[in-house]
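Only one chain comes next, encoded as structure tokens, the form predicted alone.
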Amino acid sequence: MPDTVRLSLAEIRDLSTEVFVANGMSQSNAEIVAGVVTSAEADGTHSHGLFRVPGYVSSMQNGRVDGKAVPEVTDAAPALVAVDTKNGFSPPAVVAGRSLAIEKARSQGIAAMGLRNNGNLNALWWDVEQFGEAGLIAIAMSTTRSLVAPWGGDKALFGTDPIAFACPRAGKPPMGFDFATSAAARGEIMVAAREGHAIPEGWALDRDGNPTTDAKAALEGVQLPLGAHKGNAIIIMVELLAAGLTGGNFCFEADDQALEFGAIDGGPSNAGEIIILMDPGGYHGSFLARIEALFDRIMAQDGTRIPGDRRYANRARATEEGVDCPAILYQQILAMKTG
């Protein structure tokens, strides 16, 4: 059998959407999450594609996230939108609230989006893209499950925390990015145990405390910041902003309360995000020619790149040539196309 089965774009969202229908998922929350789905693997963010799909499927099964969840949006104050996830995915609630809080953003020149209740964790970056193709600045912050320790500590209590940022640009895709506060993303670590590659040193601790390079002990053991103290501090900011401020769970509160479920797919419990929405216009209107200037003397150096770029040549790439993915993966969620 060949290690890889070369995919569409197409066949990965309708695989993903009916499996996800197969095991629980309301048709439409299955078609948004599929669309993340085959985002993640159309730019290259493998770790938060097909990879996933059997771990939200746990999920359901497990009755830690519920598939048919219908996200509850309320009109907080003028510049403010909350959703409650109602333990659902995470998606389903961004599209829910997307639209008052774009009208927010434009009204009031900045605004906020708060998500409680979160089931489950995607790729930021197509949290915020969707914004900056609709002409603002977005930034998203998330918490997780207690994965990472802090700075000086050996024991986890921090999330992997990620923060995204997506800005529009005239005439071109918005400039974005999408990273973990911990020295690496979670999902990373899990595809280098999964397929035997050796980490980076200052990614994690084992059990016993130590630095490794063993993804499989870095799994069984803690993750470390990014930026030894400096991302310690970024780590605590998104706390209290995305759990702290939204309602959602902190950390240590989802890890507590995903035990209970056996932590089987390693996903957050009632996990908190919140997205900041600025209308770049508010200041003045020369914004998209002027932050062109800055981008075009970045490129004039060589070897360099605009945050993004890589993501959508990879797009670009996937929609002509299709994706391969592991044959042991794909014959793993074929058979779970019977619930």
The other form holds:
2 protein chains.
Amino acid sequence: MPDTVRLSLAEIRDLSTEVFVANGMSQSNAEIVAGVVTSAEADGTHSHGLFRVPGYVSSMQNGRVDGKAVPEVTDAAPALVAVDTKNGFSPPAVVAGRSLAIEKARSQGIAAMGLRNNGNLNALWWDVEQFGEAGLIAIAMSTTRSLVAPWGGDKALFGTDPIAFACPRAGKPPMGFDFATSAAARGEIMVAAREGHAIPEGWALDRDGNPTTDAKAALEGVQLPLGAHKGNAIIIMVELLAAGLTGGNFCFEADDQALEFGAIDGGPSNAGEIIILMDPGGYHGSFLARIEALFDRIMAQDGTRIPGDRRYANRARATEEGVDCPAILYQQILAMKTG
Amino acid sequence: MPDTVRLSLAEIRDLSTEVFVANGMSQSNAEIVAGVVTSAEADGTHSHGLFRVPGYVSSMQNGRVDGKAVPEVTDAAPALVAVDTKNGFSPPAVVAGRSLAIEKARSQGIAAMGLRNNGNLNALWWDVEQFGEAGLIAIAMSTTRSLVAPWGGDKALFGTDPIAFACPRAGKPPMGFDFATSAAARGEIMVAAREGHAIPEGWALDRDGNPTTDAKAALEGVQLPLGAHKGNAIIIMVELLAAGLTGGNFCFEADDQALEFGAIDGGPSNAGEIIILMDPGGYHGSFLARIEALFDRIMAQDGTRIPGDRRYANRARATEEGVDCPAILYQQILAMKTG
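Mind sharing the form predicted in complex with a further copy of the same chain? What's above is the form predicted alone.
Full assembly next; the chain just shown is listed first.
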């Protein structure tokens, strides 16, 4: 058997949708979540692609996440939308609140959408890109589960708590980024453990609180914040905004709750997420022209690039050529088609 | 002559006010800016304290900053306040827009205040703390001048572009942080150069683009972003929000403009700043109680602390005992009393 299987984006989408529906997701939710899986594969962020499908399935099988959840959207204030994900997957909740959030950002100048009771950690780039395409600046932050020690400590308390950012551009797809505020994303360490790679120093401590470069020891131990005290402060900010403000679980609360279900899928329980939206038109009409001058200055130096450009290069290639999936993972997912 | 002079906070405030007025600042602006200098000294962030006074004076003397500027406040949208600092110092502009911004955040749930044409880079903690004390969560970002190379490059383009955050607490002062999104603040390197200390690796390149630990070589070279590509992405976000959205100068524009005045004071020219304000009451009533549970969990681990706690400890000590100022700096400032 070859090590990898080449799949087209359409095949990834159809397979994911079929597997999700066979295992208890509603058709409409499955189409949205499969779209996220497909986008992640296309963009080269495989840790949020097919790699996540078995975990999503097991989280429905063990009853921790409700694949048929119907998100509840509340008009919470003139510039606030609150969405209760109802213990379902978060992408359908983002879609449910999207049009109201866009309308508020455009009319008020700035708005926020808070999500609570998220059953999974989504690839946040997907959450913000759609607002960037609507002409808005978007910042998203999400809690996950307890995986990261506070700076100076050695026990898991915070999540890998990602921040994503998208900014519209004239005649081009949005620029932006999506990364963990821990030194590494969980998925990066999971992929290293699966493939037998070492991880850099500074990413994690082992179960005894000692620094480690062994990915498996890191998964049994605790991750570390990005950039010492600065990353630690940013992670606390994410917890306060994504969970504190929205009513979603702090990571330590999510962890306590997930343990009741065994949590073998590794996802968060009832996590929180905040998406802040700003309308550039409200401030300064020449915004789109001015930022191109900044991007030109960045690209005028050798060795630089605009955040997100590699993602779009990956996407163009994947659309043309498809994506290589590890054969073992592909067989595992195929076997889930019968539920 | 002793190396340091012990000054009370009242002496720092009175001296700064007198020197500012003697050198062209209006009395009302001088009282506000002197309050910032005093707060910075009290909190132990000396790089924004008396150390800045000579630069503020020279920036008025060379005509780059207007000490008598009267900020212009515009009600830009239901959730947006725009303030034109009119090429003055930024703290009076924050004060001018404050009550409208607070009112909007409370009524809309989220609001933003954008400042443009700032003549100096303020200690952003001062900007956000007052909103935290008003019960709001505040995030501030500001551009400075071109001091930092984009990731992969070796020429100054971005600023040290700080982010500050404040979150209200029940019965306690706000928690939060204020730091450069470059590996180090400019002031940290200036202090190291003044005192003859080496700086850590990863902070800067020298004028030839080589890594350096020599503070003076770093000041002649270029600083580096925090945490490689992640910090680089965050700096770009700060430029887009603080300057792009507000109409303030990007750092490279500020730099071009400052050079016309010689810029010996090292401050930015017509920089931008954005302050995002969120009302915790709008989302979740138990916010203040829930976040204390998170802080308790952090403090339950040995070696941890809540961001901002050292600042308050410094402030309590400074209020009681005063602050030590380098004698050379004190004499330099005293000599400016006659303008």
